[in-house]
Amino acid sequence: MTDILIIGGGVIGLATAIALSQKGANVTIVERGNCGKGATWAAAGMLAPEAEKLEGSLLEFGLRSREMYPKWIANLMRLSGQDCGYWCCGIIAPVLSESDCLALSQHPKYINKSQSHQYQSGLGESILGSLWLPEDGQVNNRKLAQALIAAARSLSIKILEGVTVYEIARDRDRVTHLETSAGRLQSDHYILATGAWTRSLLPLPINPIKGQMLSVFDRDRKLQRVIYAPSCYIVPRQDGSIVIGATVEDRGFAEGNTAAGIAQLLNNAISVYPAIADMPITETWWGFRPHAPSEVPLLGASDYKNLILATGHYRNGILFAPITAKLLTDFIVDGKTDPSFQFLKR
């Protein structure tokens, strides 16, 4: 029997498994599909607590996690031998109206139209100014997923893919076992990291929010900053790919891309970076974000003594992964809860 069984093999489940294993725990991950192929695979990989305009303790959570990224990535690269596409390229958050320019003119990171074009050439004429956020950046989420899986395997973490959890069996205040397609699984501790699919196992307030996305190819690689506009974000990769996202659709688990969704993204992206109009489309896809009330993740203790929650990270699962893994590991291994974050469930 394993010490800790993690339900869900996305970025949160994998990151937490690695942190626990490095603290000496015997960890198993159970994943209904393939690890790293859900919201983690569909994301853009932005590390953008400032561009996302997080507030209060959630902003502090994001800033602390962003600060952890260099050492966290170095550890993953050492374990996996793989590059994660981590790039501190900075983010330009365009301002598109005179009133917003006036409102933001005293912001310490505000730059005018001329300065915006100096930081990134080729911006659209609709951009009247912007916030320049040099510490925000990105990681290549698909490379990150592959590195996380390789790192987990290097630590002999057991990964059960293609195994569906049908029920979290409970007796009074404890989880007794999981009923799964591979039979009954038991552990001392359980971590629920099922993202948008959380409600299928527990009645928690997590809802799927669909996002459609696409990518184009920039042969000239002239875009060197993430552009986080009010109506879209544009994320250049170092290999010339540009990721464009994302719609926000409260439609349950409705699959597929739509002409309207892709057209909306392209029109918005072209308006802020016109060169996209001539770039070939290379891929379209969609994913489901796990939305929690007030966009605050559910982390820490549950109603059951040996079940820990790690879900509801919404748009910021990749950003929040390092600090989530650390806090959950501290909580499980050492019994410590960081008092800075009131949203950590006791």
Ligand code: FAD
The other form holds:
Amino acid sequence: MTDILIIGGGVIGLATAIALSQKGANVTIVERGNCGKGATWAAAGMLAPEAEKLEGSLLEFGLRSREMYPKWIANLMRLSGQDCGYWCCGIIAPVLSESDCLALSQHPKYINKSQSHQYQSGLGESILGSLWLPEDGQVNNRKLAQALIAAARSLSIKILEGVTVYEIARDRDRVTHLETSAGRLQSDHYILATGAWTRSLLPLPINPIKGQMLSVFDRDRKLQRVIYAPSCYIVPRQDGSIVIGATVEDRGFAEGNTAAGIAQLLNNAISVYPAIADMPITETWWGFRPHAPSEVPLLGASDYKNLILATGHYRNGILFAPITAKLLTDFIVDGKTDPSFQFLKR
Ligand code: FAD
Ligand code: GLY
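Alternate state requested, the form predicted in complex with ligand FAD (shown: the form predicted on its own):
Okay, now the whole complex, with that chain kicking things off.
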């Protein structure tokens, strides 16, 4: 049985661990804090390759992963016994200017103002039309994280929490071991799934891009679609909570919410969905997206024969988790690579 050690217990590390374990590998996750509490916890959980305007092979990657979601979630629910808040609610992407309406009027998914109001009542007057993206949707990323952890435990994946990896020790073209706060750890293969913090272990071009978020509570639960506006998105959960995001800030690991960040999100959200003005604020938080050059994740082979990269998922790591886990498992266990994805490193 192949021994695999995964550094990082976010959605990418956990999803990959489960896929590998279900193919017979013996997997350990090393996580310096608690699993699922990095960007995975901070996210909005949108499954939105279309609303996010992915292009080229990254769009293909996102569409394939979105397609995989129903079966992937069913497997997780079976293993964990937990619900993940997966909801094919569709996304409305509002258009706010006459010129954009004109430019998009021939788009097959364009709907005019009155159709937009039929798909979702209570939209703001600033919305002149929209794209209706019925196949985009959402998962409750916090529930997903909990289900992933429970599923991993059900498969006897070893999870070492509170253990920081300080160094990936190398000899020529191989990793020899990890230096960690719990001593040396050794394995046949290693997977680097450290999200925005990847650079602290290897000189890879991953940078943190901060996103501030907040949530409000909607007693009436009238919002039934995700609204993905140009300057904010609004994600209703099935329990009445509404997640509003997100700023995009290039300022390193600067922690905390700011008045300006939250004010900007609230002003924009209220203009596209005015009922938010009267809803109580329930939480504010922030997270760090792992940005990679051209927004393309670093996946597959590294300069070291027994080290695999699984990082840089930037704005779409929740969406990309199922396909990332599958491609890496095919690569590690069966030595297969999918030619559709040129960016997969071999
Ligand atoms: P993380 O979840 O950050 O996990 C990395 C883990 O590695 C962390 O737990 C960390 O503690 C651990 N780690 C790091 N260094 C070490 C070390 N040296 N030793 C041990 N452990 C270590 N994506 C979507 O698909 N849809 C969305 O709607 C969406 N919204 C987002 C909104 C915001 C505000 C943010 C910040 C992100 C959003 N994303 C979204 C992006 C998504 O959250 C990320 O792409 C995804 O979570 C990345 O997963 P990960 O496992 O690589 O990283
Ligand atoms: N995908 C949404 C965000 O990163 O803010």
